[in-house]
Structures are given as C-alpha cells and as structure tokens.
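Given next, in structure tokens, is a single chain: the form predicted on its own.
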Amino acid sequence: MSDKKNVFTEMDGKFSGNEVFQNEGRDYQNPEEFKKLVHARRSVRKFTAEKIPDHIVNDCLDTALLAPNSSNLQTWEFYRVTSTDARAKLVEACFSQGAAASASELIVCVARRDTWRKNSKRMLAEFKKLPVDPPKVVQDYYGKLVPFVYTVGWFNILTPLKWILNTVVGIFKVVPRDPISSFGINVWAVKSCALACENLMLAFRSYGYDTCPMEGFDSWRAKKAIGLKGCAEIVMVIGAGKRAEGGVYGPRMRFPNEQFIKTV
C-alpha cells in the first residue's frame, strides 16, 4: 500500500473512535434473501388498478435516499407525480406506454449537477453536529477540493485550463482528472442518482410491488409536466404498482457472465 498522503488517506481513521456508526450494519449478512429480492425484481409493463399505500411509497423513497453517492453530495431529486394533470402529461411524454399509463405511482428520478455547492456547505454543517470535531481534512475536502473539482465556469470556460493542469501535474502524481466539464459533472450526478433508483425499485419489490424503469420519454415534455427547470437531468421515470397478468413480457435474458466479468 502506498504511504503517500492525500485528502483521501488523511481521512482514514479520523472518526474511528465512535463505535455507533463504525459498527452500523457490520454484523448483517443474508445473501440468500438478498438474491431472492434481486431475482424477484422484474421490469413490469402492465399493472393492476390497486393503489400503493402512501406509507409504503414514502418508505421506499426514504430507502432510495440511503444509496451511496459521490462525496455524499446527494445530487438527486425524486418527484412523486400525484396531480392528475401532471400525470396525464407525463404519461404522454412517456409515449403512453403501458408501464406509465397503468402504473399506480409515477416517480421521476432527477440528477442535479447544480446542487453540489449548496450540499457541500450542508455537509460541513452536518459534520459540526457530530459528537467529535471534524478534522481539518474534512473542511479542506468540502471547502477546497470539491469546489476545485466541480467548478467549470460559465460555458465551460475553465475546462481547457483544468485539462492542461491535470495533464501536466498528472505526469508526476495522481490527480482528479474528471469531471472537467458540465457534461462530465452531469455524468457524475447521473451515476449517483442511478444508484438510488435501484434502491427504490428493490424497496418496492420488498413490499410486493413491481416497477419499470423507463428511459423512453420526451425529456423536454417530461420536464415541463412536472415544472422542472435549471440544470436537471431526468435519469429515468419509474412506474410502480401491483403486477398485472402478462405484465412481464418475457424471460430474463442475460448474456454469458464471462463477456462482462474480467480479471486483471
């Protein structure tokens, strides 16, 4: 293991004295039940008229927000569409496909690349509430490194400069090369949101309800349907409900594992 120091290695062990969160989840193991849950999740494209109780929907959304995410900046938003008018417009934006039209719940999962600055300040505030003082490395991470990595300037004006800096410095040391543009930051935010989407779908399945993650939609019309503005990217629209007869269109098909799993 390298003995070189950086903001990531300096963080190691800073909060190890508090057993409350150090031991959280440590003893849990139930691989067979987890596999059952994962195998039970199918993309269902037709739902019955049965409604999902509000408390279940709320609990599933809470579970979604427990997903791991980059630097815990939580660059996501979830819009539960309950308005009749908004729902009709969203279904149309989803090409009126069955998974949208018949769903008891429609949830728009959104990545926000523009909330990192606000949330980095909130992270610093949350650290100050802990029973131990946040080390300087935490303050430097959220106060200096995060702004450096995610600031690209108007119209990506800083992108060429960051590329040159990373390329030159990267010859001699490890550097955070990405993201350096608004496109890269968008991808970064989408990755975190996608992790939460999987949590959301598995949570619904654990309650006996099914989901369908839809990427086939008119993004402009979908944003308009829910009044979404600013730097927001709809990652997917998730339809949820009780599975109807014929709701699963076919067997689960996956290519051979060796095509995707590599050892280096």
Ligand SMILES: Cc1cc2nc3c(=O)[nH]c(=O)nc-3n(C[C@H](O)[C@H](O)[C@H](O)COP(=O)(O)O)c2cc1C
Contents of the next structure:
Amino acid sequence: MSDKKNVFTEMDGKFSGNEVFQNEGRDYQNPEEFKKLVHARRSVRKFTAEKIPDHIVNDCLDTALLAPNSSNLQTWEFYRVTSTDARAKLVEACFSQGAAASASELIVCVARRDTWRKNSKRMLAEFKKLPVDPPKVVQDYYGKLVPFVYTVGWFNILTPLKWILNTVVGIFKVVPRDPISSFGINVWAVKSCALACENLMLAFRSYGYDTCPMEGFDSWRAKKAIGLKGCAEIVMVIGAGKRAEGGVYGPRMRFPNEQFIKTV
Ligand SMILES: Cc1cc2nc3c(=O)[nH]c(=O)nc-3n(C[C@H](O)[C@H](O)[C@H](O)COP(=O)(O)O)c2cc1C
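For comparison with the form predicted on its own, provide the form predicted together with this ligand.
Full complex below, order starting with the chain above.
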C-alpha cells in the first residue's frame, strides 16, 4: 500500500476495532439468488390495475436509500406521486407512455446538487452520535475538504480558478479534478441517485412487482407536476406495478460482453 498521506488513507484503521459495524453483512453470500433477481428485472411497459401495498412501497424506498453514494452526502430525493392531479400531469409529462399511464406507482427520482452543504453538516452530527469519537480526519473531510471541493461560487465563478489550480498542481500530484462546476456537481449527484434507482427497481422485483425506469419526459413539465423548483434534477421517473400480459416488449437484448468488459 502507498505511504502517501491524504484524507482517504488517513481513515485506514480508524474504526477497525468496532465490532458492530465491522461485521455488518460480512457473512452474507448468495450469488445465485442475486443473479436470479437481476435476471428477473425487465423494463415493463404495461401494468395491471393491482395496487402495491403501502408497506412494500415504503420498504422498497427504504432499500433504495441504502445505495452507495458519494461521500455519503445523500444528495437525492424520491417523490412518491399519490395525488391524482399531480399524477395526471406527470403522466402527460412522460409523453403519456404506457409505463407511466398504467403504473400503479410513480416515483420521481431526483438528484439534488444543492444539498451537499446541509448534508455534510448532518454527516458530522451523525458521526458525533457514534459510540466512538469521530477521528479528526472525518471532521476535516466534511468540515473542510467537502466545502472546498464542491463550492463553485455564484454562476460558477470559481470554475476557471479551480481548473487552473487543478491543472497546475495536478502536474505534480494527484488532485480531485472534478467536479469544478455546477454542471459537474449535477453529474456527481446524478450518479449516486441512479444507484439508488437500481436498488429501488430490484427491491420491487424482489417482492414480485415490476418497474420501468423512464427518462422519456419533459423535465420542465415533470418538475412542475410535482412542485419541484430550482436546480433539482429528475434523474428518472420509475413506474412500478404488477406486470400485465404483454408488458415486456421484447427479449432481453445485450451486445456481446467483450465489447464492454475490458482488461487493462
Ligand atoms: C435512464 C433510463 C431511461 C429509460 N427511459 C425509458 C423510457 O422513457 N421509456 C421506456 O419505455 N423505457 C425506458 N428505459 C428502459 C430501457 O429501454 C431498458 O432498460 C432497456 O431497453 C433494456 O431493457 P431491460 O431493462 O428490460 O433489460 C430507460 C432506462 C434507463 C436506465
């Protein structure tokens, strides 16, 4: 292992003595079941009228929130659309596609590039509740590094400065080159939200329900339908429900693995 010191290496071993979370999930393995679940998920465009019980929807949403996410800043939101009016507007914003119109549940999955500051303070507060004292590196991470990396200033005023700094310093050492603009921070937040979306869809499937992720929507109208304002970015709308006859539009098609899986 490299002997270079930085915020990531400083964390090594800081919590190694704590049995409670060191053993979380350690003994779990079930590749066959996992593969079955992944294979069982298909994008379904036609659902029956059967409702998904509330406790299942809530459980699936809870599972979504367990997705890994950048710096654990949880810059996401999930809107379960239950109002008839909002739903009708959202379906229209989704080009009235069958996957939205027939779904018994519509969940709007949102990336919030604007919540990292509030959430980094909350992370510090959460660390303070642990049975062990948060190491100084954690305080520096959320208190100093996160604000330094994610602050881009009004109208991205700091972006050129950050680019120059990263480019010059980056000649000599490893630097965090992205994100340096609000666009980059949006991409950053979207990545984590998309992982939660996958958790959500697999969770529904594990209960015998199906989903369709949709980015076929008019983002302005979709945001308006659920009262979302500002820089909140809808990553996808997920329709969920009981698969109807003919709900899967075709066989699963993927290009040969060799095209995508590379060894370097
Ligand atoms: C980000 C994203 C957006 C998608 N948008 C739509 C959509 O608007 N409408 C739709 O019918 N399917 C949509 N899909 C589903 C894809 O078409 C589907 O995942 C792909 O064809 C592979 O099929 P499978 O999910 O059954 O494996 C979307 C999937 C993703 C991941």
